[in-house]
Amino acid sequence: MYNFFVDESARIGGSFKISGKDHNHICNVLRMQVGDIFLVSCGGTSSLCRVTQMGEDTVEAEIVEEDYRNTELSVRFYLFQGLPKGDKLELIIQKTVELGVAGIIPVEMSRCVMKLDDKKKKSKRERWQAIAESAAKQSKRNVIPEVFDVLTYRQAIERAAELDLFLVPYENERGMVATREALGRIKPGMSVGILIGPEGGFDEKEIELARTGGAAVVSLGQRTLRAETAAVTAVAMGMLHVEMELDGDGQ
């Protein structure tokens, strides 16, 4: 079933419509017609909507049933990544959004690779973010999560101080006992941040710099990560965590 993002001014009494790329795809790409059903998502929730209307400039689309299906997690995972090289950012996004992530923070650190002035970070985040509504589509989210603006790495961590938890996954950091008790932390309601490195990984003043900032320095287990392998694992153990212990069956 396709999912379609529209805001609030979309709504008129009961009934959605619809204009722009999405008309466009719907009409054109997907070929749909009157009485075809697709998911809209307003506000935080989504409808199960019918096709009720095809216009030149707008699909109309009744609501069927209201708050049909609550696919976001009871916690909010952040995930700051360092820059990897290459496109590598892109999948680490996608995947990361269909796994439940609420936002991405792209951060700078000693030992990236990819180098950005501000006319590149513009650019970067404006097509970063199209990943992540394309990846929210897929996976049925009920909201797109945002990609926010490339921070320095103290920036990161101050960023990361204001959230309920901090978790560093380190190379470094042995055995699974404080990944545990990490993750044995985290409430319904919470905000966590997730911290991944580059390729080269984290210098130790970095490691430093997040234990003062009251990091929690965990461990993924006992073979080393790619970055863009880091990043998945990382917030699919935190999702799984939420998923089985705390939300259960009832999302």
Ligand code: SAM
The other form holds:
Amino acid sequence: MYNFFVDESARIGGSFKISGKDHNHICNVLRMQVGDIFLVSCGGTSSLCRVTQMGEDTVEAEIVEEDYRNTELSVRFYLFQGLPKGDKLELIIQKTVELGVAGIIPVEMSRCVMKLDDKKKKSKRERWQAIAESAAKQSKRNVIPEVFDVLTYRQAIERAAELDLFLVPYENERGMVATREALGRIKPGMSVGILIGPEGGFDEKEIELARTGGAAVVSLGQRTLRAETAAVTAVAMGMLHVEMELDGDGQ
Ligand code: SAM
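Could I see the form predicted in complex with the named molecule next, after the form predicted on its own?
Now the complete complex, all chains and molecules, led by this one.
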């Protein structure tokens, strides 16, 4: 079932008025008709809607079932990602949005190969946000996660320190005790930062700064994972813990 994101202004009583590129998609690409149904995500919830009118510029759809499905986690995971080479961040964004991440913050780190000037940061961020929107639609999220401005490492540590919990998977960390202990600290309603290094990993000073900033430095196992594998693994580990231990109905 298709899922469209609209802002609150599109809501008119018990209906939504959809315009712009989604109007074009509904009419000319999907060729929907009056009576067809789709999901509308607005203000963090998703409603089941049925097309009632198809105009030149807007499609009107009545709400059939409000709050039809909540696909959001009760914990907000923020992925702080050391800028990887090439277009790997696009893959990381797509996969972690599917996994339920609440936001993604690209981070400049000492061993990052990719260096972006301000103009490039702006254009890249627009592309990254479009990828997040597309992944949110495909995975039927209730919200579109935000891809934030690129931060310096120090800014990232300061931002992560404001969260309830801050996990730093570190390639040289050994043993899973700290990992298990950190997962056990995750509770519903929490905000959790996860910081993943670039291909070159963390340098010692960066890890020390993270520890000083209150990070729980953890291992993701005995093998060295690529940055994109580590990002997906860490978010998936948190998501499954939440879905099974915290959000699940105990089944
Ligand atoms: N250059 C590093 C090396 O050769 O040891 C590898 C860095 S790895 C490609 C990129 C990032 O993934 C790391 O900085 C870390 O955040 C994460 N990572 C990879 N393997 C990990 C593991 N076994 N445990 C924890 N984090 C890991």
